[in-house]
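Let's start with one chain on its own, the form predicted alone, as structure tokens.
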Amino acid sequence: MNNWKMLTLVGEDRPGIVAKVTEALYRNGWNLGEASMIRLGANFSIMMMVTGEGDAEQILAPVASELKLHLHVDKITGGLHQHRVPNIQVRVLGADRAGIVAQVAGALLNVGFNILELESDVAGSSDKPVYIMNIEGYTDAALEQVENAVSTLGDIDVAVSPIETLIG
């Protein structure tokens, strides 16, 4: 079957929304591929692959309007397993302040780094605001390289380590 949906669901975070949306799902005969489903400040945001036959948006907008979910689907190319496995991780840790992910991603662009998977939130209090950010990726750069590129960022603290990744 390739018949791949991107399922985009964001809404007021509450008990219940991944229980419903899948077994809308499954009850429907779709199936999940992969999926990154996260609580950002109050709201809960989805972002999963599915295939099955019939209307993904027809299907889920009961579960979407009990829910008052903002919901978005995408046909897709591509399947399973069609992904690099990271090989580097990045962690930032600074005084919050406009530019650090857009400063941080240029600096790994320069080495060919591409980034698979981030995660921020924002730590401390609203006077004294932190920001944590947890990149993981892949480059063919040496470890050297992206520590070098990473190392003039000034006001942030950035930690690169490899990801020792077992498979077989």
The other form holds:
Amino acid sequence: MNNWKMLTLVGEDRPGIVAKVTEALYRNGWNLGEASMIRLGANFSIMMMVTGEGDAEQILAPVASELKLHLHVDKITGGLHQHRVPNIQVRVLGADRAGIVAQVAGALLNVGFNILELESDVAGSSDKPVYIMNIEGYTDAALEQVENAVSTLGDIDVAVSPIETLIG
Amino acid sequence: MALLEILKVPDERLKQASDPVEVFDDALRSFIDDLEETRLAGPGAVGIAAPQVGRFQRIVIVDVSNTRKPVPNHGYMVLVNPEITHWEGYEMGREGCLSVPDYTGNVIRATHLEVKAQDPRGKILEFKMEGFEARALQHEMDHLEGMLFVDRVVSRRTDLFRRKVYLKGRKAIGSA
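Now that we've seen the form predicted alone, could you pull up the form predicted in complex with its partner chain?
Zooming out: every chain and molecule, the one shown earlier first.
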């Protein structure tokens, strides 16, 4: 039986968010699955698969209120062991401007590229921001097709490389 | 020939260091055949090390001749008592392991190796290898020290951003 829920928590970053949230779940008999937790800007964000009995929102209400976190719980389908191994990596670097992600993602979609993971950051300085993005995903299209798809994006560097996962 | 059982995390035995092979006999060669059969039975493994099947001796098999895109390789290699005598360069690559099912992660490895080893009859072998094959050997040799790739996984956030100049209609040219 699949009883997983996706829990989203967002709030101003401070020490103790992970410890207090997971402690509350643990004390109430909940288990954690896959999770992604990261500081974005001055915020801390948690996306986490959880499973257990009862009402997760109720369990986490006190700690969410104490830490001023926005909490959201969704019932989800699909549990653990659903990993897909990426076969292509796309690295993007350019002076920051509007539309970089939309253009790169749109070009990738045209060759049937499924984004499995995307991380982006704004580096540089406030007056000269630089956009850096790293995408991993899967497509049946040939590497050259992916390269061609992103080759028209002019002012940004887009490097496409195969990911050959070593199993040993 | 027989399929051997692969030890899987969190089996403590995977942390055990292996001893050098001193006797090069038929029993050794028969074990190596079983080890290769076990590798081939797994999900596309390009290498396997003796301690992965609970035999704590310095024996590894590497064969990267069957990748999706061909890479420089020496074909099927059995390396007994392997030693890296020289290494150069580094790059990030994605790895998984027969002993760590359903998990992959990025690991930094040397890109160029010079290796000394013995064959299953004790004869001295020397290889120069690079790229994916060099990565596979480092992964397997880690097993001989009781190390797993999960002990070396780096955060994807700290990815080495390889600067590349994108040339229209040509292959990207990399520079470190």
